[in-house]
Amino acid sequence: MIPDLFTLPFMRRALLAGVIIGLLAGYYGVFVVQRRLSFLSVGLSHAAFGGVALGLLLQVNPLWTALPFTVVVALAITWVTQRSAVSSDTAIGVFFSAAIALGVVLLTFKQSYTVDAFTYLFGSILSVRAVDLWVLGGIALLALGTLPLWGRWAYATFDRDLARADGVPVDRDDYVLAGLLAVTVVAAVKVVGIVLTAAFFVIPAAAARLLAGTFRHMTIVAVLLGGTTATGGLVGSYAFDLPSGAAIILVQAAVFGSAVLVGRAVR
């Protein structure tokens, strides 16, 4: 029964564990959408896939090798997208097309490896520790950390030009969310995996955008959304014994597809 949700241990840590995620999930993806970097967030989760692989191999705790991968991955797109005429998307296919490709290598040095990536590939919430409620919380207290930096980030999303001209610094503030964005993403991948992480980061945001009208609103809503969904997709699939991740993802579907109709039908 639903109550008895609440009573297992295991189920506590996964709930707070996917209600934190949600959140930090929802406050960066808005501006990940706004900016049409969603790609990013496909290119950063599937990078992080380098890093587990070396993790499996060195006989360590994966995301402990997936953080500073995939933070190194992140800001080396965002200088190649910086200093370079190589355009944004084209950058990230480059570098999370080689973590994947150094990540299979990697695991063929590695016996009886495919039930432990198998894991990372599609999340295993229900196994979240102590230990990575701690490291999650850490991470949510950077990100409030990160408030007074919203308003600049808000600032070059709409017009980086004249961002810069009045003495932002964008491009240092690139880089500085660009590796927040990429240690959260390493986050999400213990939630839903690396395949549908970059779900995590998109989908509520979508959907806040079609609901929200301002952009402070949009962030708002996303976080909200972020932090429901995660735990309506939990509670869904302990009460259906689906795969967890999998709920997570297909509640938020389901929002976005209920923001679509009421966006119609407010127009």
Contents of the next structure:
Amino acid sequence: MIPDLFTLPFMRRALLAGVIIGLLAGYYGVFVVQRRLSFLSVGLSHAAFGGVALGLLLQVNPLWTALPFTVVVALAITWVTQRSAVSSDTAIGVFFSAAIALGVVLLTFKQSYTVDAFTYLFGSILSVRAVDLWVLGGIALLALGTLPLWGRWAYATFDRDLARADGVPVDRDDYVLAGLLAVTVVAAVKVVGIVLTAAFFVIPAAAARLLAGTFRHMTIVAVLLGGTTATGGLVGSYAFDLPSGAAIILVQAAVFGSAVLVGRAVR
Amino acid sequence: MPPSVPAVSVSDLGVCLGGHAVLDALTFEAAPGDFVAIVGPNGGGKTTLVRVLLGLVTPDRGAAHVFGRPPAAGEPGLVGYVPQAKRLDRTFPARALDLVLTALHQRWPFGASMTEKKQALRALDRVGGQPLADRPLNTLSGGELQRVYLARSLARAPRLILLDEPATGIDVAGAADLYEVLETDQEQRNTTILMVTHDWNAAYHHADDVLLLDGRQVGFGRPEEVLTDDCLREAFGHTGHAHAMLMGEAGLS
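Can you return the structure of this protein in the form predicted together with the partner chain rather than the form predicted alone?
Whole complex next, starting from this chain.
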């Protein structure tokens, strides 16, 4: 039964999409977790709803509207956080609520929206198309291209002032990170849905934090956990006929629980 | 660089934060090799001055120069910075060696060459912190952490070291070690040292000059000229018991 999984084209596409998102979310997740930005991944995934609604209204692939929409929201959150006395969680709360409200308003102009919108709430990893994989491949290449920024992001994550004093353009790097995070969040929304996307960016990285003693190891472990838990969850969903996105998150949660126990035992 | 260029030059410096004047009309110079203690009450602008010299805060008025250049335009390796240990994010997974290596990479290290590791270990050794190299940062005491930060600043052989309350939370022996390391570096490499401190005794005994701040410049000059009862009373409102002890020693010396 399981070997079928690798011969069915839709499952192969699902696996590839799940693994790519798992790897990417694990990579960005270490910054999300260490910068205490878990709420940003929640906020951006929900903000993507506004972009999805725009696409549904204009009858274009919602991915093409959600991508720029969510990137703009991410940059706006970063701008407000850097330039005002408002804290990041407050800025995220304002923008993601406004984006959802905009989405709801846009959807009132379109009849029979319920099914499409529901698909984006919970994702549809088993309906990943070739074009989605190309987009994911592009996002993965983008992440590879920005690997040299890891050291600067990590330095600013540790201590923004030390990084700034060493000439790191911390504020500009924040915008780049927020934009890349937004792009990856939108890709994940398509696959696992608005409701569950944040888990991809938080749980593997949080588990990695419990298992690793250095930020370098945390990054490597988070990336590996992101990829393997996506694979494990999809295999489980196929074997037990479970919703795929939810199955992946449950596997991630189980890994996190194990990491808590292992971390306590090691300590 | 011509020898006449001061290590630190501050002229009519003014900084406002949130509409409130934090620093006003500061003017002083530190020559290469000087040890300057920055003293003043809480909220007196000591840390803000350090942040200006690091290029983290832009002055609203006047100018600050480090070796003749605006702080943000200087080479990063020129200045070593020892922040307050309490700033450390203890959830960040890192070893002491990683932190020291940031001085050499100017970014967080993913890996390091053997040469870089040896250089970082040598810096740790200078502060008696080599056994700490592989210790997680979140297990270090305040004093141990301060040693690691000091090693980080020494690792790149800076010409100016800025320290923000480095002796806070350190026992007497640890503080003595700190001053010994600083003074050795000052002597051997003509390093300029600017240190924010609440310890008037340390300022009196270790600094060549003292800058007394209370938002404005109350005094700048030799410790015995600045750490006087009048100046301290002007900056702090009253001088308290500790000052009485200092004056006793000062009077004797």
